[in-house]
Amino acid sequence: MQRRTFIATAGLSLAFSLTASVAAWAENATLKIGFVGVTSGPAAAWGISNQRSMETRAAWLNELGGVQIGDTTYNIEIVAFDDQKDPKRAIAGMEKMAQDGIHYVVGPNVDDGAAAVRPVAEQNGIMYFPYAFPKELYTAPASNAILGMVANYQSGPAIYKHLMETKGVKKVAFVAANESDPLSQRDSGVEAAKALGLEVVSDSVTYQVDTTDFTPVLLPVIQSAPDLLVLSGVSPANAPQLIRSARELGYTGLISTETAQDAQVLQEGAGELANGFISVGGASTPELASDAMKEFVERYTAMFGEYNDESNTKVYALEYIIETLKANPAAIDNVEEFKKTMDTFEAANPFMVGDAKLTYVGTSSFGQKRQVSVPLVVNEFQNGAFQTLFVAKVD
């Protein structure tokens, strides 16, 4: 009888505790954070990784009771907009964020979209975190954009130098889609390669994004006999097709890109032919990952049934926004206050082991701190998964 009474009492206590927790959660204010990026089409993996990372972290923080900023506790709500990799839709998405009173937005994922939304962001007091590389977005007089990852002109030289030193690479060729983003990345890559003393044997071959037969595209490039074939700005959908075509043409050299990729897409599209493919990875490795990062991966996988290594980088933007707002609550609806805080901002990095810090960087590239500090992790694809090739840092 006593045991039954105890169980009943414990059950009531648990029910009361859960009810109280739900009630507290419901009483919290709401902080809306936007996402404007591509979640459909050939480049969808880039934006899907963004959105899912934000939703996973937001759900986790809300489950913990919300986020305290100043005297107010907030639940985080992610407001997402698929721009379909179309600059006009990106503008529409940013305008929607402005109409909803949102001051902090993650994305867009490509150069055209990030450049297109700049006037809307600046006119409406929005800080945005693009995954796009044009330096003019992050150099004065621009001040509202913060680069959310390592740029190709930062990762490219590091990859080329590593391959020169470890693989004896001397000749490099570039192939790019006939779009502004890949072409810009190609030009930056060519410049970096020449600065390192590499011989650029091909830098003018392009393809349309809807190409299905890459043999005629790649044949003249392969004939130039490069040690390294760089797929500039290649989308996750096109990468396996290009790799497969290059290998089937008999190319045995190295293949790389400065864009992040999806291991599952590579495996499904190119299989073992993609072994050795080098790309920029997420900002974490098994050696660097903290318990919080491991839990993030578990929660993400439980929510969506799969995980994208690129989310090791994409988890950071929301974290930077929240922690900077904690450091200066006046920035909650005033991005000028946010900017004032960036130069001296520092917070613990929950996703890395040791005493790693969240800080803003970019002075070397942009003349001002307009980039989140995340490790430069370079991966090599092997048998269906990414393996860490090397890790570097960006100032």
The other form holds:
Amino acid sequence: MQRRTFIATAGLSLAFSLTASVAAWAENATLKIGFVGVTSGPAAAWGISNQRSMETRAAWLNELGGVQIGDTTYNIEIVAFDDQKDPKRAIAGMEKMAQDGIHYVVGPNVDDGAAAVRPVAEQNGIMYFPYAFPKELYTAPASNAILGMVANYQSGPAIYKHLMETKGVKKVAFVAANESDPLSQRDSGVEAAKALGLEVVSDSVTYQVDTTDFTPVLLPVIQSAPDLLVLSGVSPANAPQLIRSARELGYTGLISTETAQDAQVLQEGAGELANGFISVGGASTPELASDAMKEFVERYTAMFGEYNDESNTKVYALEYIIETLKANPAAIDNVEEFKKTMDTFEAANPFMVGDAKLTYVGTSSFGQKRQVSVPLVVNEFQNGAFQTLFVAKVD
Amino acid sequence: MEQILANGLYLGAQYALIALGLTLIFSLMNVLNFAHGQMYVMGGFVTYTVVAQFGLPFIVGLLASAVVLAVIGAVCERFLFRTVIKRSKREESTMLLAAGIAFFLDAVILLVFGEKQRGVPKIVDGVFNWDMRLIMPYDRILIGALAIAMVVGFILFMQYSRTGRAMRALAQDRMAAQLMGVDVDRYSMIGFALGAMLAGIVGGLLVTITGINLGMGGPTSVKAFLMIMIGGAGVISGAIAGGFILGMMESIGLTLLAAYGDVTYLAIFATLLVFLAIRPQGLMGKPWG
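Form predicted alone done; form predicted together with its partner chain now:
So here's everything in the complex, that chain up top.
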């Protein structure tokens, strides 16, 4: 009898707690945050790491009971749209966000998509966080776009200067995919290198993103004998192949890029040939990662089976949106309020150790604060893992 | 010049192997398999999983790719293409089906293998360097030689085996082959499986060099179609010729036109337009089909 009573009591308790948690979930209002970016095709890794970072963080916050903004507690819902790296699809995605009443969108991932959605975002009161570098998106009169990472024209000069001072680099060569983002990154990289006094020995060689053999592509570049080979805007898919081909052609100089890379992809694709490769990273180096960042990585891995190092940067956009809304609840459906808050906004950075802050920056590059402040971490790949080369700040 | 020729031969060998599977399926069933590139990608991921995840030898991974893709090809033919061909006389029905399979495989690959670029360790270390005039890593030489050996093996199989002869008969005249007692359904399925298997094997071979990622399917299909347009659709020798010609054009263009930016494929497409205007059936194709 006692056993029966125990089972009945336990069952009732379980049912009650489940009901209570469902009721708590149901009680919360929903805050929809959009994502418009590329989650299919060759550049899928860029957008998928964005979307999964957002979904991981949203699930975590919801599990903690939601996010309190003003007097209301919200559960975060991520509404995602795959733009297939096509500007027309990006516009359709941003229009969908507007129809769903969404005011805060992360993405798009590339220059032409980010430029294409600008009118839709401005007409429909949407703030968006592109991972694209054209300055006109962030410079007045534009005001709705916030750069979600460190731009190559900010990281490139820092990397070149560091390598000039520490490795004696004098000659540099650039190679880029024949697409708008890598080409514009190459051009600004060339400009920055020349401004620093470097000799640019090759900057005209480009390649198709679907190239299967980079030996003929890199041969003329390597023959120009640079001290530093810059892979402008290189995608994680192409980086290992380019590094491998360059090394197999006998190149022994330095190789760098201003895009984020994934350590496992480099290890699988190039192995020890990738040792010494320099790239831009995020906040999860052992020296910088807080316990929250480590937990984020664990949760991401548990949800999706494998972590993507690009998420070290992409974890930030959602955090900025939520924390800015917390700072000014009136911005929940009014982006003008959001813009006003950005100028003075400051909150603790949960993903970095120490007293790091979340703040908006970009005044020196754009004349207004239209960039999230993420640490400029420059990594060097060594034996399957990234090691921090140096850390700098934008602005 | 030596380097250009070596690069062209290496590229040509892998391209020819990709084009063979596509042209085989087209010649047997008059189906333009838009999913051929996705089958190539699937083959690469299967080899990656067997070698990098399970730690088994590369040859096991390659065999696994061949078997898995042959099964996928056979299933596609038996349950999808055969049904559609029997129910619809319109050629675009099979094209739409092939495109649908391509999207489906893309989604399956994303779900099963993820979005990241994958690769397996080099199967042979070291680089052949002939006085800086010809530089070629040993693994590329090996993969190129394997690809050429497989092309030769395929030709011999089609020429001298009973199955190969039956498939050639089917390709020449389906009705006549049927009247002569060839089991059309059986050999269509074998042909489709063989075509898919070839795609899978190339994917498996190249995962050691170029790696593999979700987005490689579409561009691979486009290149395969280019090759059979050059060589002539449905002609085995045409696919081989198309592969080597495209490989050589790419190698020459990338070296000689490097100073003018990425104009190699622009030049290839422009040349192809002129060529097809003069000879629309390709080098070895027949104008009547």
